[in-house]
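Just the one chain here, laid out as structure tokens, in the form predicted on its own.
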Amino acid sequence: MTDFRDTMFTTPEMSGIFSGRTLVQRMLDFEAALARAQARAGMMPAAAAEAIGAKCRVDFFDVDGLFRDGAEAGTLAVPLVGKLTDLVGGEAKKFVHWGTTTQDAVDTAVMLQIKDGLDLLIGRLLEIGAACASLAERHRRTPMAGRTFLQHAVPITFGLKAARWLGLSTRLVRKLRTLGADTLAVQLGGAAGTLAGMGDHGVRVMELLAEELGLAVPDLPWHTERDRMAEVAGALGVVAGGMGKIAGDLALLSQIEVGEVFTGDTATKGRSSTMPHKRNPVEAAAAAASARLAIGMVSIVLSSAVQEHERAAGAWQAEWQAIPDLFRFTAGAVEWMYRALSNLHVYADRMRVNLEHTRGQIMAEALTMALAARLGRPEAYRIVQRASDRAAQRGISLHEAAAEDEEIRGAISPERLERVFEFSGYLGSTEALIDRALEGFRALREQTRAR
């Protein structure tokens, strides 16, 4: 039966990559590739490697039974290797799992899952980037309030906000791609990292195994040096945090009092069970929840880096649950954010209304900088602060208060003062910054096409 949490906090695709059935197949992929590598190194006949590879298909195995027996044995490898040996039979069976160990099979299988999982996340993040790029271009001149500490600060455009999400998404893709260089490495060390069971063929087999599986060749076996897993976990935590940040922005912008965006795409989505008027930001909430769950898994993987001697007693085993959950939850955050941004309704009129909410106070910095050219910034700040306080006390606009102030009138003309309070006149490098985000994303997509 499908659990509600399976659809709420992850995706079917990522669940499939990190399913028990896929783990078994990836462990069998390791065994088949190991046999081929050892045959290439002259450790076994090619026919034996072929016989082993022919039986390395998950369809030949009772996956539920393997996991029951693996729980008793403390590792899935014991029942899996036993069953594989029986299936291979004949002379070839004596070469099954030759000179390797449980952790070699499990770690390499997980690395293969991680590789597939990263590819899935990168693909969706690129789609998020495309959605953000579209928003940035379409709304590059749509003014809105920039907010700091949840208060109105200075004018920005919604295009710039989307461009910042775009820049974040672009960096996240690059971060995940850098993991492939040497982080996604094969594991092969034998019982205690010496490769003694392979005689003097160990290093060569490790290189050939990595080639067979499309993984990096490690400098040394890394059974209890878990920096690679920690790097993967940290990168996914950053991705999840990025999705949570965008989700938070969308949730705040969709508040009734703000009303600048809405993330729903159907008439029934987000409806309250008791309040007929409510439309909740479901996508943003689900993305934020998934992000928090993912970030919680990061600490488990990082704490599991503290391991004993040549094989861990508990820390390694904790990764078996934490890493799949980390990928599942991160995928959930990314998927919900993609849905939110792909169906985002932007209310430019409401953004304009909110810009007017402070009656010109949002242009206080603009007025300060206009005066600073004549008076210096400290003096200009003092004068504008006084005018701002007077406007608030009297319930008038900052523009009106400034027009009444003798020091301000003496420093700038009425025409210049009028221009100061035009939102479009105080956007600085907004256009250039949006262009930079768009150019960075276009370059990333070109690199993607070239891969």
Second form
Protein chains: 4
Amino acid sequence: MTDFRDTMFTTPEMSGIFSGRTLVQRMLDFEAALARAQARAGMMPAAAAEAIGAKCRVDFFDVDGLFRDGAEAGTLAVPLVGKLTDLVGGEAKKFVHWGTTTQDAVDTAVMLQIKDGLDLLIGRLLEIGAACASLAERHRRTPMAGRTFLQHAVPITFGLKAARWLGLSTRLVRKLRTLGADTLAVQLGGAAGTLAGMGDHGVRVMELLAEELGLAVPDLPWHTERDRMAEVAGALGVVAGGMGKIAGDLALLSQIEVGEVFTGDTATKGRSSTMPHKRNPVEAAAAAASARLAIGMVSIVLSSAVQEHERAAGAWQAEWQAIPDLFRFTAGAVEWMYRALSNLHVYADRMRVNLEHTRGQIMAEALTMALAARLGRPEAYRIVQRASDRAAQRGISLHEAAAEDEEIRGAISPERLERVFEFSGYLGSTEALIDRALEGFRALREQTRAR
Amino acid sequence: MTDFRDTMFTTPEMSGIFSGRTLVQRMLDFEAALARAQARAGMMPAAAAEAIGAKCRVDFFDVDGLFRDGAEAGTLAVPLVGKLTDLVGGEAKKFVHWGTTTQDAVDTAVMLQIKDGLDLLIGRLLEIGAACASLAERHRRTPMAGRTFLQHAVPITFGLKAARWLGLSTRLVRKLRTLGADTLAVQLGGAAGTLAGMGDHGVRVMELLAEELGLAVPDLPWHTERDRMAEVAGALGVVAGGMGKIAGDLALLSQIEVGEVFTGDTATKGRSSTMPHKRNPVEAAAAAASARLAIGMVSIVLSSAVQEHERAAGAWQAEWQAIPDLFRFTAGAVEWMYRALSNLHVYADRMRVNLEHTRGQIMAEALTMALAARLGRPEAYRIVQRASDRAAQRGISLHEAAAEDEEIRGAISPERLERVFEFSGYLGSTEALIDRALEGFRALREQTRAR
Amino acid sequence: MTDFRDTMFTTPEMSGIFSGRTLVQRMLDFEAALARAQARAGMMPAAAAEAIGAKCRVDFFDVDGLFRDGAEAGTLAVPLVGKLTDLVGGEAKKFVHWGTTTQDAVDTAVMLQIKDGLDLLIGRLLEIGAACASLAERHRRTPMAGRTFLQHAVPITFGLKAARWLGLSTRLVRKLRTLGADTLAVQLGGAAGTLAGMGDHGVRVMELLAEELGLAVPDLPWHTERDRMAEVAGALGVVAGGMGKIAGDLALLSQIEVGEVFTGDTATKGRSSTMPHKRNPVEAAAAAASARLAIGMVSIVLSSAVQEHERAAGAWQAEWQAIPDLFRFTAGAVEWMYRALSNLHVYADRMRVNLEHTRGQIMAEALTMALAARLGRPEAYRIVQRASDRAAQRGISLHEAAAEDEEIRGAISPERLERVFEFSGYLGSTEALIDRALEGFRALREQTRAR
Amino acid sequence: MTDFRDTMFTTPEMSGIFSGRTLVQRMLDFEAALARAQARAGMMPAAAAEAIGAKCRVDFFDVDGLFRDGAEAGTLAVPLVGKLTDLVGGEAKKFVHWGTTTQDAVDTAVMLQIKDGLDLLIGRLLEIGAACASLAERHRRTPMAGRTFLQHAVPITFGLKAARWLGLSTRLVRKLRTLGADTLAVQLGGAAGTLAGMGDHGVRVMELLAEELGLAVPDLPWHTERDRMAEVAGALGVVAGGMGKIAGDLALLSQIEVGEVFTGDTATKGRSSTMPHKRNPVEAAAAAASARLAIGMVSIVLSSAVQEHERAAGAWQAEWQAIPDLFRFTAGAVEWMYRALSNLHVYADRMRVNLEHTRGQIMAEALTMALAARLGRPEAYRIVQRASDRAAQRGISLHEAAAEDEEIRGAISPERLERVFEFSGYLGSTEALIDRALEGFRALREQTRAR
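Okay, that is the form predicted on its own; can I get the form predicted in complex with another copy of the chain now?
The next block holds the full complex; its first chain is the one shown before.
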């Protein structure tokens, strides 16, 4: 743990799942499960499989040494299998790594890591969902400015914004879950994908191995067809992008001039080394940084999907770094957003103050629609634009400018005009949409419990 | 059509689907469908919707002009809606673009383009599958060298290689199809996602609009939650990577020294401007280039998923270019691979000649496994490595070196040794795996017909 | 001109330089110059070179047809050289494309485009510099909030912010200019880089060709050593990133709640299709989008620098699209920033109002430094943090909180405390730094004039 | 050292330069140098600077703890400065971190790391150059097939190929060296770039600090103008791409069917875990993987150049990971290529055998040019294409086919025809080009010694 890769930009859990040490353990899990599968298929005595399994514990191995020797050998499997064979000894050692190859061990091990990694992400995303659901519920009628192009557009509520994050989180969980069936499959092909080293038992062993490890049976070995890895990478990229979006919103809402939310607790977090008053939105910054890093990893994995023949000379190896780092960084983004959202300070009063910032201009569309009912949208748009310009030039509110406007006065009554400028009167389907998001999340959670 | 973006790196069909002209038409389709949906919801007279729909044809518009004016306005919708309003005229013009916004029109239009684009890709991928299935069937017993790290590993058959491409294509189709349900949704939120301009009718109109356009109903408007776009992009990146993989294999197999396949037809394709004898694997090169370009687009889309508040100032606009180009280039990669694979010359004799290249060393694992049955894998590995080194040093075949080796002779008979060096005897589960791939494709096709 | 690639995300000039049509012209320029160079080297009669040159005009060619046929042939050069040969006819046609190859023609043509493209960018960046210089000068004493993590830090002046953009623009111009000497070189190697088709004349012709075209003489042909292209791409990526930075600042400063600048002119720009009051910072958004697109192109070019042997099958072809698009998009980013900065509305009053937003907290560091002179920085930091927290809790200004604090009162006088809270008193080296930026730009301009 | 990031994909030296531990030391170097500079400027007693400097040693710090606490604080500087202050104690502690900020410390520290990192890369690239120069010299007349699109084009020599790699390495060194002057600058701006905490001394301290640390004086503080970082990243991307290119060539040349080079030593390197005969080009694979990873980092750095206001919330933090990893991976690519090239086995006999592979077709251009002298290039091209097709169809050599062709016989004598098919006779400027590369490298080395 010597730099931010394992602290700021990830979580200890994810860092653990994708550590070199865990990779070694997962490769050993593969070797042990393969032996068991082969024993079940009648390829070796059960005792041999047991003897092998007994040594498949990372504690027996010098992990740093393996990564040093593996770097020289070009693969972790060569030193690992050598050492494992020595450890097993006796008759059983004959059966170690039987009919398999480096790539089987590494790819399957990574799939096991990926499975754990996805579970971890899904768990946290569900908690993000819960936090957003609570915000959506609580602030369903807390009006704030809707902002497009960073400009005030029309009113929304903070609950709707949280509901959109909720919908996003819900969809992200659903997306990660779709990866299970086809994607998280064992790799077993032997040297070049024919399973020749296992005689006629190959496909059967592949099935048993999958069963042993709780992974899917692939249609075929996939040494150089990396769509599964690319798919996982793409999915994590979507998650990272989603977290980056929420992080960005939080940072913007935390600006001094906006002040609508504050993400940190208070004691030490986000202090400046030189400015005693500062409280930085460090959760948002750390999430945004992690998301950027994650997205960079995706493009490495995607462009490394072009792999030669039956095993690649470079592109595959790049995955060894890019996939673990991708999970690390995505977990960082998710974690920081979890922390921010589960402890978010929301300042409804500032939201209201900001809504007034444009002196009613934020209700220009509302006014347009009110007029449009009589004059049609194009004509209404023209009239309101004129009033809006006049208001801006004369420094009066749009309400005042509208009240002075002959055409507007001709079209709607002063009472109606009054109501047009109530924020709560122009929220359209806001609550219905919030309900849809809450409902989607509820369904997801029930489905989760049922699993 | 003035550069390779619209010729070499795509197809005319995909170029057409994502042309500026089609985008305009799809935006008009949105406006027309919105009017119909609103009429059904009682928000406007059916006659108005009809009058609007009648003008929603791109032929009435100056497309180049729209893109010029749209660049100034920062959005295509402003000039388009203005012009449409003028065209509609009369009473109906009051109802044009009612309660909606630029983003609704653009995002929904792009979704319609995406839907067509995906269909096109799926169609071609199915044809690639058919070509691969035919190759897999025909060459299921055509032995060739399996190559890892670009070195000979163990024998495979060309049918197995084709079956892996087939499995890949099958999975790619399945993946693209999973995008339908959640992903290809209409966008309808109005100015900032509240649907305020439609009073109480918002959600109902959203549902009707989806029905009109054959798209899914989203849980919520998704102006700045871009997971759907990112998901589409990721999926296309997976497709592009897969095509790049096949293209790379074809280029490598086409090398003069390898000569196992040839991708072109004959007459003019792939000629050099200066070397009269040359026939370049231009299909592979064009596919590889297209795939690279596509993958570059993916990272633009993914990193553009971080969008501010209720509409982004920059990231959204980048999608306007990146998504169409992503489809263009992916289609290019798919098309060139379709052309290469559906007309592939396979030279089984060269495959066999190349298999002999290592003078039996490619059977080293076969020999190891034969010995391992008696001596265990580690011991067998050691003995064969020694024989292999001796063969290489003395310039004799591995068979000869093995025949001389005391330990090997002690372990297996000369007849058994003879059989060890038959390529066809060490193909393991090759045919079973081919069958799995064929079966998977057959199921996919049946499912396709049933749709 | 059918989509935003050629309008919103670029300029007509850059679009013209990198159009397919111009590429054809530049390839013809190559063919003509090569003929002249070869004539000067005694390889062909001057009359032949003249006859060839006379036909090297794009008007004689069907550009669309070339791109269609070139897509089939895998290279533009085959149909182009064929057609040119026909056009030249007579004796001279014997000498067309003598001893050269597709790659020579394309790479050199692209270098000519790059040269023009760089000049265009440099010109606009100098104008951006001029606009920033004017802003820096005019607003050198206009105080505003310095913002870190989007929070108020300490006061700066708007002139300093503009000076930083100025320094950036100055460095970008200098960087682009360093590309000249080594980088913008002709490509001439013949089929595989030996210049064999030119007998002993190869190197001499390479030198003469460079002279004819105003490009550098490379050390060697560089068919597959793409460092030059990668270098150009990297440089444009730096430019795009710089423009994105300024665009981001402008968008943030334009927020309703901040309101310190406004980027547009007035009449129609940035209007919303539905909200009559809105004026979007479309320049910033378009620049940001263009910058994102450009940066995506850079990674395509960089990863395409891995090219096989003496000509690549895919990576080179990807450049054909990525490099022109990179220039297009970079030009878009530069142009929009030029337009924004050369017509920027600056609201000094809002800057001052915003400075007051934290009720003096923005002067916390100033207070710390004032105390630190007596108490040391750590102690001062502790005391001010306490006062700052108290001010926040009680809703009073930091000035008031400080005035009540025993330790602070013990350390500095009320008069000194008063002065601590003057923004203009805590600007440090602001003016000196502005002068440095202005001086750097002045030197660059003089050097420009001297060229 | 727990995964391949610090073994396979880098070197121990580069890993050391960019370790978290070294970062802490460089930040302490900054604090010490700042104190000295401020003492020289009269801002603190020399004794205080000395006392601070005495504690600026990483051994006094718990590095892991700093990265843990720094992750919480959002910056390494907060815990580091806190701890340093405690360590310094006494009167001097008042002056720790005087008038500066986190970003000054981090950015300057990273610049110091970058400087060391560049030196390391340059050193190794020069050794790569030396290895290539030796290969170019030794094999200047070793003919081999020039390959375009992976097909045989015309003969080259292996010396020319090595000379191209040499030219590339030479240019890469030159490029890295251009980074010095403007780019490797100290960062010193204080909280928001005004240097307000240093009163009038700011610019002077900036100059002295640069002097103390051996870095350049920037025009302005550059907290959020990241062109320098982007420039460094771009340059490393060019290096990585260059290494990837060489790695790719080596892997292709190492193919069994090509067999023209072998990159490894022999004993253990590149062994397979299952195939005893295999020797994989692990150097090429590891270099290719490292290069891919490096290029991925570049795009993170470039897209992170868009930073807000006076300090970024996310994009800056992403650099903390991406820049060190970029250096790590680039060093990995360089190192593996150094190892491969400095110990490369070249099989000139196989090169010659492969040249014969096309039965003389590789001399088609030579024949064309011989005929072109009489018939003009277009006519010659047509005739040779016909002969080439005939040779291919009838399975005879191009020489035989040419000897039978009436038109060819009419144009050149049998003796001339004989000479046309000598590889060594169609090498054009090969040796002159090799000399140019050698000369360029010689000049670079002399310039290096003179430094």
